[in-house]
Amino acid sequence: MPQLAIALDFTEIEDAEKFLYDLEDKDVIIKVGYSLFVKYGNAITDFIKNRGFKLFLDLKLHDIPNTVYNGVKGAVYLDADYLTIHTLGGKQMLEKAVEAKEGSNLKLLGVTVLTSLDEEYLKFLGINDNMQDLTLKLANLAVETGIDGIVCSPQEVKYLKENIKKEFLAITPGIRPSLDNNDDQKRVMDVRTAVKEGSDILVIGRPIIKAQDPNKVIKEIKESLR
């Protein structure tokens, strides 16, 4: 069944730890980014894997190989279960982002093309792939390697799933409970579509943890992941 991860956005660790605090269900995944992270470190991990959580590091590693190589092991000595990176780093560097991770439990993801690039900025870098076939080569570059999973849009899951031979886990955000909220995402997908279309991990925040019962809006998400 594909899992829940929820997106921790917010600044200030005593919100983080509330929000925490009175979350039911343990069954769901906590996406830290670099707010958080780089403001409290390993107050706030700790305090995620011990309230019985899984941890997504969203920290898009892009650095020389040895660099990364050993962002990737604090990582696991952090006991993270997911990690994104940069696949535009190129492949020695994911080669050793793989090399680090081997013995753990982490899953290293693949980050292609950033949303807020254009072809413009393509042309610009003297890259003559339009940006469908860039992600693609990306992805699958990432996945050859042994990256494990992809963090796309839902409306590239599909397309990359029928054009990569091996298999992958799909991270998508952008994801709402329904197309019923406003907010200022324009690339997104109700829950049940991007089930069908083949995400494996759907990335949540803002109606979740602005929800007035965000443990009612939990419980119905995994209605339709179901």
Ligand code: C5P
Second form
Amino acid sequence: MPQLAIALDFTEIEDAEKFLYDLEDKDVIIKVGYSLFVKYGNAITDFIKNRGFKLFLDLKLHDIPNTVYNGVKGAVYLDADYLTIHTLGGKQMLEKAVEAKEGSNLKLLGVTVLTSLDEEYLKFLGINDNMQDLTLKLANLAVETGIDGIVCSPQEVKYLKENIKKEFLAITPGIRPSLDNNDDQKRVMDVRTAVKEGSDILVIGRPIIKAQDPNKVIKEIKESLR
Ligand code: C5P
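Show the form predicted in complex with this ligand, please, the one above being the form predicted alone.
Whole complex next, starting from this chain.
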């Protein structure tokens, strides 16, 4: 069954802890990014793990191979279940990342081209591929190198699953349980459609963490995942 990852996009640890205390369903992945991790480090990751949640560290590592190797080792030490890494960092960097997680439960998730970038920027960089071709090229390289999953828009999942031979996990942000409030996401998809398109982990933040009753929203999403 596809899984739900909740984006824990708080800036204060007290708010994050309160939110997690109140969560009834432990069978969810909790995604922590810069906003909490840079400030609070293992205080927040230990809290998540101690309460029995799966930990998704969204740090989008991108550096020279040796530095990324040490970063991945750090995520293994924190007992993270998922860690994001930029596929643009190159094949050698991806190989070192895969080597660093060997023997652990950590799954590496590759980020291809940030959704904040556009084709005009690719041209500026001198890249002739269009966005779709470049995304597929990077995703393919990552999966072939042993990266476990690819972070992509729900609109891209089907295309990537059809064109990448090796199996991989598709992780999709930009999901809205109901389509009437998109926050600042421009290209959104509802839960059922995303699952139908092949999404394996659905990342949802504000519709849950800002809800009056997060437990109710989670229950509804889980029903749609079945
Ligand atoms: O609140 P919302 O459901 O939009 O949160 C989505 C989460 O996924 C946020 O943590 C955001 O940073 C992340 N994300 C995204 N779009 C991407 C990559 C990551 O929204 N292309």
